[in-house]
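Just the one chain here, laid out as structure tokens, in the form predicted on its own.
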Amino acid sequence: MFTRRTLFGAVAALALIGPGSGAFAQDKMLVPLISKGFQHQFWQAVKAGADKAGAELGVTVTFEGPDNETQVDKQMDMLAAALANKPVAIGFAALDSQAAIPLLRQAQEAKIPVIAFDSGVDSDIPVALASTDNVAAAALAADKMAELIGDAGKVAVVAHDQTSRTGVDRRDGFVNRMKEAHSGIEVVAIEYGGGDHLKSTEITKALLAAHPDLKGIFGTNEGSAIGVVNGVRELGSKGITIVGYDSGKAQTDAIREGLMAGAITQNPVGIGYETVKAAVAAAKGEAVSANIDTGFYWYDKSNIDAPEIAAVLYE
């Protein structure tokens, strides 16, 4: 949890920023991304495109993110960190919506734009945010359940957390649509496992213990979904329909083998691209639009080694 220790001693090291700190004073300019994460590939395709977009642009572009996606006072610590180097913009992917609103208004008042990438927060502060549409992309993915499971039965959800805007527009966009189109679909649980894999499969294991007459689970990103695949196979439990979110090779390869039925993929690849590329042109003073939607796709073993849908997979 977030603690007033650390907020304290993160604004304190960003209070050493003077305004306009942020400007060209240097060779080249810096754009720093914080992420919510490193260790899932999804990150690391995002990082792909950031790089990409920095090589093009010339600008130094770093990229960090804590251990795992529960780690807010280390985000903290790292945003505190990439402030404190005066950078020319910076790009935050939120763990918790509300929690880094005082450095990212220390931020605003040191004429750093941030640009909000995946997860924004509760402000507006960011002046730019390039994401999914996640509340379409997770009601897609329940039309997607209620057709395999033929609009009738139980189902569960498997999230990665109920703080950051990702976590709480995926498991809204899935439950309120089951609500509003598919009357015949409860979902009897909601259960949060950190975007952990190993946590999400002992939840799993958990839930089809508690429903053994559960249909469905939906896993909100890469690490729930995984841990939904193993939770399934470790049991063998038949008759489940997985849906999942993001790819990755762990998912490609469950679908490729019929455990998952099929999954929403962002575009990672776009989503850190644009960041920089809205990161430097709001450096610049250049006009950014607000909502920059990297878009999404429902992929499945029809259409997985489609073209359009290749592109967008990662490894």
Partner chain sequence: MSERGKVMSIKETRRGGAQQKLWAFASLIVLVAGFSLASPNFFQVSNIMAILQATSVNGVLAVGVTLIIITGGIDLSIGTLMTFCAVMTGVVLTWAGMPLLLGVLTSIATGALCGLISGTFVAKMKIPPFIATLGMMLMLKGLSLIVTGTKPIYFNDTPGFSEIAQGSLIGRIVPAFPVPNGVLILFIVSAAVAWILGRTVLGRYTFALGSNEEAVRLSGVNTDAWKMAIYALAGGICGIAGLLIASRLNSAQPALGLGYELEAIAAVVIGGTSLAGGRGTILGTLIGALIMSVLTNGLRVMSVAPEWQTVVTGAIIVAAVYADQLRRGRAG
Second form
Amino acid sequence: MFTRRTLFGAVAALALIGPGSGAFAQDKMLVPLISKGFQHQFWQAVKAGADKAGAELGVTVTFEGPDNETQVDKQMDMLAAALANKPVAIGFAALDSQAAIPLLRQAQEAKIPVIAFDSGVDSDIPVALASTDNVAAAALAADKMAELIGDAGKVAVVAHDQTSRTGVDRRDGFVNRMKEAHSGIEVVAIEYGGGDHLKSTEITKALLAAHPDLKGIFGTNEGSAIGVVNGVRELGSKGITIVGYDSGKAQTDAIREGLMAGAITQNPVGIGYETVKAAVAAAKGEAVSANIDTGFYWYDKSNIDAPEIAAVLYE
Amino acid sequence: MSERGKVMSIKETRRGGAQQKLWAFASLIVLVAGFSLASPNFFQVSNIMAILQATSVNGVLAVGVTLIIITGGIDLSIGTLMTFCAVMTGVVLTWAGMPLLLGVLTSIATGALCGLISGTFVAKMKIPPFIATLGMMLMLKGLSLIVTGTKPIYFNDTPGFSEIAQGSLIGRIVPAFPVPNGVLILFIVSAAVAWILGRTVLGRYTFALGSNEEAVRLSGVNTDAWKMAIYALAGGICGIAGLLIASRLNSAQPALGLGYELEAIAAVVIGGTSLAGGRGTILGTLIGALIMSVLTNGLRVMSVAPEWQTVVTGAIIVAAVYADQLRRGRAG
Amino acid sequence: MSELVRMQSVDKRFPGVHALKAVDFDLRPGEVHALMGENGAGKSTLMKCLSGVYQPDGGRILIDGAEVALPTPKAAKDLGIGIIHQELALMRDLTVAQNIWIGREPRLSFGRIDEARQNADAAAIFQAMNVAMDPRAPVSGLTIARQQMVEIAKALSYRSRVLIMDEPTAALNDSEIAELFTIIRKLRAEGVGIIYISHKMDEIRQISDRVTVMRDGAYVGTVEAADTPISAIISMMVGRELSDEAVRIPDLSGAETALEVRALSRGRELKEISFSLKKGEILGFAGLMGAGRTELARAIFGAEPPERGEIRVHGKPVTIRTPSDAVRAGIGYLSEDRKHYGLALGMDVRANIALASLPRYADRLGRIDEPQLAGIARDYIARLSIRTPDDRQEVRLLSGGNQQKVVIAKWLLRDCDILIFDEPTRGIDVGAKAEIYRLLNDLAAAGKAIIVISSELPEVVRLSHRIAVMCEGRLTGILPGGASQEQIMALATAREGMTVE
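Moving from the form predicted on its own, what structure would you give for the form predicted together with its partner chain?
In what comes next, the whole complex appears, and the chain from above leads the way.
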């Protein structure tokens, strides 16, 4: 019951020190967002978008998520606590969609609409999904990789997770696209580093040792991609084409330096914004479209400073 | 038992101690040989360097926590303390623009100070080490996020910072042997701590505290003060680990750190240090840390499925400690 | 009379040691047979052969005249051989009955334990022993003596006909010993054969029928207890005669006062205790268990600081809140429990001797001067004749007497001139005891001020220049050296309101 207790402790502490405790008053609608993470820059950007929508629509938005993307249990605790606060709607990015179903059913019974964001839930309870089409985005990464290495040779994937929706979609989107459209390219290894920078670095170095003729590596999220860049830099390997995902200063720097060929960026600000907007609409009983595509872009050295790209990149 | 019998058994225990290190070393050699046979890509200079480099952060943490484990304690806060030290270095170097040396000192001092606080919880306030350092682990994690505002701090403005772990002083002298500085630092820290344990009063009390704390107290030794000093020393060593990880990532990543403590403790235990205290060696810990990284690297190079890598690593930890028990059972 | 047990030329070797050399031993039903010998004589090894822990390399073991094999402790138990170890092996957090039936719990369906039957069965055993004991009481709340009763009940629960007791009275006070002896006599009357291992001569005379002595792994002889003088048994044990010398009291009228304690008090344990101790003096502290002697020693030493009162060392008042304060004032304490409070057992002789004085042998970097310490350690090993192969021997491998000498060396090296010995000869065999006595006299002659706390009256009488007696936390009187045991007992039982001046 350790998690429960920390949670209570944290709630109590927040109540004491939070200057905005008055904002929890009944006059404003409460829309909590339970995210997959909190500390990574990506989630901070989602939060920024959510806050922006909250301010525009006059609702109170809260945002929280577990420390890392394996803590399914902690996320469940957070979801349960959010439901207990009687919100008008909930935004939820599931780490594990099966695990969340009992709680989502509770939300349904309490007539609290759920908007899934970032990744889908294998259930018909969420009224809408605001997300990047990860499969399509990873396929685009595969196409770009193929183009850069001349449509032939060995590549590897350093993924962030083997169970979450985004981890699975990005990995499969990339691998399947290679199989279907680029038969000259072989995906020789898929390793998982949990999005931990240092672990992904060590994985990359082991991959390069195991496959000296490797031509490219795809890192499926920010931490994985930075780890790949680090590993290649530490070994001093030449001629490795690195394709990343998301942004962050380390990644954008690597692209500017030319160490990384390019990356897929989602529109995290848009995800947050669209989630809150859909939540408020659903709470008011308005119609909401089931799939809200928040979009993705390929960026590299050439377009990194273009306004439409710069707007969705985060430091 | 007669005097002669006692003489025999002491010789056996002493031989047992040396044997134990020999065994750990032998398992390391077997692992390296096995992987070398299994994959031609394993025993390459660059891969060996990669393994050594991968050992540096975990190895330094493990050396630090070895001290505490020998006293019969445990420190769960080493991983997040490492991160916090990295963050404070970022604050001093990147935000305040201070010179590099000051950043290095900040990291070590932050570690030592936090270690001293943990030591105070344990020695003065009599909180069991597991709980005291669990609390410290969470506090430091939270502080890292608060100080940074959850954003990483980069060291782009401090040229030379990445050299701390990634450069190679040895490589400049012997180009064929580009041992990264991080590895050099690991070996220097290990040698220094081994010296402290073997040759100094602090080291002697470290073993004595783990062997029989009450007897040491009743010998008129200020056990509380020494214990705090040991935690502070271990904390300072975490500060060095913080420098290494920050230098390798060229940034202080506030979200990292959780889980690193368990890997370090695993290395210590594989190295033959008793969690009950009173017994342990730095050489053993070093070998334990190397076994851990050889194992993870080797399994990856052999392209073993990631799920199975985890299973094998867990099994090896249990097997290593069991083998140690068997040897000890036979020696005693 | 038929024989219950006969062991014939039992031989046992360990690598490098001939532990048992063709030892003979026999036990009749309904007798108490004492097994004696110095530590390391082979008593425990012989008993481990009988209880199935060790397998003899040669010889035969017969039970009721039939040769038996005892491959495991369980086989021995099944034949009715029970052993009560010196260090009690009870689970502190379980109840009395749970301890007795551990591993053989009466079961109900679905693996449930039949606690009621377990308690009733245990109660029946205690009733047969004539002991009042609640089977549901947790063991942690019992005194050592009561825990021993539980061990005996446990052994009896196996329907033991042979009961081996290894130093059962080591931690008991006189009234508890009397209670234990009542039980032993009752068992003897019922035909149980009891093998009794002890170092205490007076007990042997009280309880045993025959005495077998061993020395250096060999059988020395068996004698009738009733018509053999103690000195004869001792000479069988040590292979030489020990003269029972009377205490020689030095003239201390001109000696300087080393330690003065005034009205020291703590809670109900210590009440207004005042005494003084001169250089060169041995002050004995006698009293029953729980009289507060150890508490007094720990209070003076700062291990559990006193609430009120004054301590003066060499005439100057000192404040002692922690053991390090006491050591700085030159007070050393040798605990009755060396293994827990005196020694770092896993460390070597050299490190233990240096434990209290390390900073003195280190430079500014904290670097230890090992060669110097090695020289010092060897010096003390020679001076105190500590029997150890060398100064790197782990202390846990030394005998009790030699461990005690290591602790003494520790305090001598620290220049402590006031030494408090709490039960200095507990668990130490006869030969080594005499050596410790001589050492204490030498230390006193060299000007050390010494306090000796002992529960063995002959020891107090033999050693002390003056004898302080405590009862229930009060100092009930100080007798001159050479006082009779009767005088001491009178003070030791002098309850409040009848203090003798």
